[in-house]
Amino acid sequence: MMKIHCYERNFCVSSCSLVPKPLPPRMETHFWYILPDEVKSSSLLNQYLDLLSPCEKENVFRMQGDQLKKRAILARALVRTTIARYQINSQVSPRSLKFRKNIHGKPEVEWQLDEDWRPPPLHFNISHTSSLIACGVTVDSLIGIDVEEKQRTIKNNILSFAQRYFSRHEVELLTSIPDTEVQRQEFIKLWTLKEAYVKALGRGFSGAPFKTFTIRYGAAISGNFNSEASEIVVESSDDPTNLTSNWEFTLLELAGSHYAAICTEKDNACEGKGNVPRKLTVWKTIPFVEDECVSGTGAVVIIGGLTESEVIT
């Protein structure tokens, strides 16, 4: 067995269950996240590992630490007790959902088909750092998470590493920033955002390289950093005037510690119908313990992609 060295607390874990949600609307997001640090209770990690496969289980045995196995597992565990939820077929539950990847390696959910049930268009993506895990759910849109550290370490200089990934806009933009901190908070959000777009396109890394495309957001076209949330848009870099519109972005503050980057594929059916804001929940959970609505509340703070009053509280 593994170990891992933990601070029991007064846990009700085995008469829990989750708690059932319906499945997000077609232009709803649902996020959900785990702070690592809240779960300190062995026997509620235990129960996590069960849920794993065995290829799972072997992936976490192999990595080196406690802190990293224990990571891996809140990681798959969010993942299926959070696609479970959903109660999409009464068959479903955490430890019988399958998964395969994509040919550029992004999850999918493997369902198990018969003839009388179809399995649901539920798309996720998941995202973690060493404090925060997240996972992302939509229903017929595709969608790329990412969620980074506000103080992130970065080893190299900023705007050495910008020119090496970023677009020549973005790094002119960051260049223009004066203010040594204000420059490495900026340069995060784009990073962040930039990767969630990477990974709703669901192609990797190479097949969309940060270079070939520019992310523009209403603070970093005007200048004023401490502006209000706006819209964010992402162009090819070889045709600034290419705007990629169907793609739309929501950039957060969470838990005030952390930076979460939402790209969704924009809704083909509300085409004609003028611009129909996507809505967006999130919920901070410890799987089987409690789960908290925290759209609406300071832990989640609107930078830049949706206003206020398209958060569900």
The other form holds:
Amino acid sequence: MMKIHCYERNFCVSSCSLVPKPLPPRMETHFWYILPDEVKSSSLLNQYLDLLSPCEKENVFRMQGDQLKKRAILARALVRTTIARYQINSQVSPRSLKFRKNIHGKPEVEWQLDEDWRPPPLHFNISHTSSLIACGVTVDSLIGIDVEEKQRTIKNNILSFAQRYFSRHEVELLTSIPDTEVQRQEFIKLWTLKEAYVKALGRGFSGAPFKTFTIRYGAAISGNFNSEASEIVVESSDDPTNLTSNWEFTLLELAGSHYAAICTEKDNACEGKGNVPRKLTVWKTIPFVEDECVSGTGAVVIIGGLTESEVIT
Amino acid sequence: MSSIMLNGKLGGFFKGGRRLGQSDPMSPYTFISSLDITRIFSLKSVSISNKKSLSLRLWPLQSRFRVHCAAKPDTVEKVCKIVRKQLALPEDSSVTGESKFVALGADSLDTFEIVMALEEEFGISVEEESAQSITTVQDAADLIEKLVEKNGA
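The structure above corresponds to the form predicted on its own; please give the structure of the form predicted in complex with its partner chain next.
Every component of the complex follows; first up is the chain already shown.
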């Protein structure tokens, strides 16, 4: 069991409450992230732990080692505090939220239904690495996100791994990259995009095995990896002419240290109007302590997808 | 259902209340287990006839008290080794059949790598659907043995 020591410095929840936010409009994504290294206070971590359900707490204590326990607490605290910010109704607080999994295991909010009240069509998805935990939120659109450390290496040979799991086109792309470092970076980017897509679909890995779809993006098509961000598309391997056009992607470089991929459903109402760039707002947060809107700063660099960074002051 | 070995031979079965996780307190589980085990002792007439009182000693899970499930210990051991290597776990960290990948810090990329390493080690091919259902080392070992058997058939 992790021993949580309380230091003298106490954070009072009442004086440092969550800054409320309006729900993102359709065609906008809110992206919140926390850096575990910035949470140093054990009493703050205890406050986060206190927000969790008994089941979530049990899962935390099953994690092996203090670092993994901390990560698990922060992930659940991030989801709960993020959703609670949107002030869905007066009953919703970080602690009161209930979650369940859909039949494929994708987490979703279990709203406490009332006669007079219909829950908002809020969607969320989380992802974590040891050094960054993120939560994406949309309204009326499925969302999947994935974050990976830019420096991440894999134990297997990249091309062997790609041959096992990726589509033929993706393997060809990776094989064509002569520089091993660039190849590794492109691999990580592809991985995050593929993972974000599968998570957005919400049907589990068997619902969309990695080999059965190809992610293409501008750099990949032109072969110039320094080119500006351009559209990212997914196509089904079974039918390459059929661009799975319901989905749009954003690829970011986050905090200088991570790649983040966001996959969301396109708004059907916008079909035929050309590609309307999706708006994205990114916050770095330490719930109850501080929120910082980092869109438009160096902390958020859009490297793929037609997305506009929305700065909210 | 779990089995119990007595002096190296199958002694009987007892129903575990729930799967024993990494940090679960042992005492309630061993209390219930000890009742069942006592029943097994009495049914099997293990040589305690000269003793007036029965004292039961349960060894820690990793040594004498072995709960056998479907896969051979050898397979479980190999899986543990691969998992340790993939996750770069410190020498003293505990990895057993009951270990959940997620609890050891594996994310989906790690899991894909582990599956690939297992495929290479055992000469099998794991479908996405099966890979998805693997949550513990034991699950992986059981699946491996199933696939190896199928290959051999």
